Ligand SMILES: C[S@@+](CC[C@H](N)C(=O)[O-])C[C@H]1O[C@@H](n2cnc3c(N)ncnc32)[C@H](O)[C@@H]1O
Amino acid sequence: MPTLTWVGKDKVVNHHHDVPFKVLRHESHFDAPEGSPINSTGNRIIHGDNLEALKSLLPEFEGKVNCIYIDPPYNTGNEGWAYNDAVNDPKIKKWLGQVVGKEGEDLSRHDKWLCMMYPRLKLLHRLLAKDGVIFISIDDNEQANLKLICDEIFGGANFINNVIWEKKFNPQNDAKYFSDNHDFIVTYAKNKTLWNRNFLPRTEIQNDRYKNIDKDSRGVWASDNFTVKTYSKDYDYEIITPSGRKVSPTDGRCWATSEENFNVLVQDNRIWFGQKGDGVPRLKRFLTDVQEGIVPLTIWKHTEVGNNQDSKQILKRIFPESKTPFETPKPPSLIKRILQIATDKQAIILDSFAGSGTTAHATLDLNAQDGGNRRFILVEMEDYADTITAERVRRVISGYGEGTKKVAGLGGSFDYYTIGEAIFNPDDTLNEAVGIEVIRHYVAYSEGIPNADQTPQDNTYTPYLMGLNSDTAWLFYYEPNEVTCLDLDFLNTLKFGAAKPGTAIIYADKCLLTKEFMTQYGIIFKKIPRDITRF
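Could you show the structure of this chain alone, in the form predicted in complex with the ligand?
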């Protein structure tokens, strides 16, 4: 498989492992006003660099996110917007300087973009569920590069499609070569064989094609061509219409089925010969038979999913006090289409380049429409994470606008987080400031203890128990400012009674038990902090 190289690649391919694991700090909770419609709860908006935020999400969400939509900076070279599109944002520049080092100063804008995207896509890949899917908005500035790094990270075999979204419809008359009016949405499954794509709902215009001219008790229908071009001699026969006219398929074509099956269809009133019974036979397709929906096409027209102007107008109605609340919002209907194709009603949706929060808007909107309980996680790095991203979601939840322009609230709630402290100090010891519960949760995750088997500190056995099932007990024998010792005295404090599991994995600072004893009683010692896995 062809792979892409660029300056700085060697510094970033494994960088996601080096990103310090930080705790998400809960800042506030927002609830819909009383009397609002029911919508999803447990949604999150995180203010911070998505590299750190994605890492922090791993313990809870690794392999659990069903649908990712991201709209990263396109790297157009245009600067001076509400956010910086050219990877020259001071935060990203600083990050590149730290990760890529001196070499980073000479990177081209494409090198920088690739260095920025690669470790973030690596983490997104880990967060995606095994039957999940990622959609990435991009344009020609980086599409070709993005495709190659996604082939590397997601696997070329998991590429689904490169959707084309018609983002504008008026030509730009001063364009030097072409007036560019589309974006791409590059789509990969975590595992293409496991991803179940939904049908799109049928539109009223599409349903309007279906009529009931002959008052068929099975309801409205549309007629389809009854000939096919894959020729078979057995399907090439003469049909006599009700009016007595003899008809045959046109040259090189044949009927869609055998004469025997055709007669069955006629008996079942599924063949249409026109009002006068004299026409070339056509097959009646009932709306009830095709109701499952429509297979999505790869070209998404602005008339179906909105365009860039629509999205600005929608945002302006939410923020009437601001002339340009955000330069590059996507239309909610565009993201809603993605969600319709890729999510069920319980899905977890992640957008780690959240901008004005359109993904949250689309999620709440679709929930309101179909009674779903989809949850969103948004990450935005810039300071407007609160004033634009979260504020839009607050307004959409509560309702906005006045008089005839009033838009009803969609309901729901979300929690707002910032990125807190690292779990490990620079000298690799545990950072006690994050709190013991957070440390226990991290260690439990690193041990792969299933959620259902994790135990709180106030369990009935011992406050050091992290997890328990019929096979294994996991203990985290840790005390701030104290050296803990795995010895017989400690073992004597443990009383598992009937729940006694065959294996005990015990974290402590020291161990005084002999190897033979531990083998005999199924005890595995892990030293704090040396043996705690880093992600």
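What about the form predicted alone, after the form predicted in complex with the ligand?
The following holds one chain only.
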């Protein structure tokens, strides 16, 4: 498979492992006013660098996110984004804090963008469920590069489609070459064989083409072509219409079924020969027979999913008192289309380039429409994360506008987080300031203890127990102000009774037991902090 090479690639392909794990700090909770409609709870908005935020989400959400939508910088040279990842490489360090310029002004602009995107996509891939899917908005500046790195990270076999979104409908008569009126939405599954795409709801326009010209008791129908391109000699026969006219398929085509089956369809009044009975036969498809919805197309028109101008007007109605800093926000109807295709009513949805909060708006809107309980996680690094991203969600939940322009609230709630301290100090010791519960949770995740087997500190056996099943006990023997020692005295404090497992994995500062003793009794010692896995 072809791969893409750029300046700094060798330094960023594993950079997501070097990103320090930091604790999410809960700042506030927002709930819909009393009497609001019921909508999803457990939603999150995180203010902070999305690379750090994605790393912090792993213990709780790795492999659990059903749908990801991101709208990263398009790298047009007009967005004012700067490269800020702390990659340990002299060339990349020179980029830190520098605003990425336009083509010709900044010869490393594509390298910077790829170095920024690659580790984030690696973490998004880890967060995505086995049957999950990711949608990425982009334009021609980086679409080709994005496709190649997504092939590398997600696998080329998991590419779904490159959707075309008609973002504008007025031609730019002053355009130098072409009037640019579309964006792409690059779509990949975690595992294409496991992803089940939903049908889109049928529209009134699509249903209006179904009529009942012959007053068939089975209801309205539409006629469909009765010939196919895949030629079969057995399906190439002459048909005599009710008027006596003889018809055959056009050259290179044949009828859709055998002559025997055709006669059965005629007897069942499922073939239409036209009002006068002399037309080329067509198959009658009843509205009751067609799928509940329609297969999504790869071209999404602005009349169906909105355009940039629509989204600007929506933001103006939500924030009439101020101007928002978004030149090209996405309309909620666009994200809603994605959610209709990709999610069920219990889905977890992640947007790590949250911007104005459109993904949350669309999630709550679709929940209100179909009674779903979809949850969203938004990450926004800019200073407006609270004043615009979260504030928009507050207003959408509560309602906004006045008089005839008032829009009713959708209900729901969310929690607002910032990114706190790292779990490890610069000298690689544990940062006790984050709290023992956070440390225990981290170690339990790094050990891969199933959620069902994890135990709280106030369990019936010992406060050092992290997890227990019939095979294994996991213990984190740690005290902030003293050195812990795995010895016979500690083992004598452990009373599992009939629940005693065959293996005990015990973390402690040091160990005085012999290797022979530990082998005999199924004990595995892990030294704090040396043997705590970094991920």
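Residue numbers count along the first chain shown, from 1. Predicted, not measured: the structure shown is a model, and the values here were computed from it. If you superpose the two forms and keep the largest set of C-alpha atoms that fall within 1.5 Å, you have the rigid core.
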### Query
Aligning on the rigid core, do we see the C-alpha of Gly252 shift 2 angstroms or more between the two forms?
yes
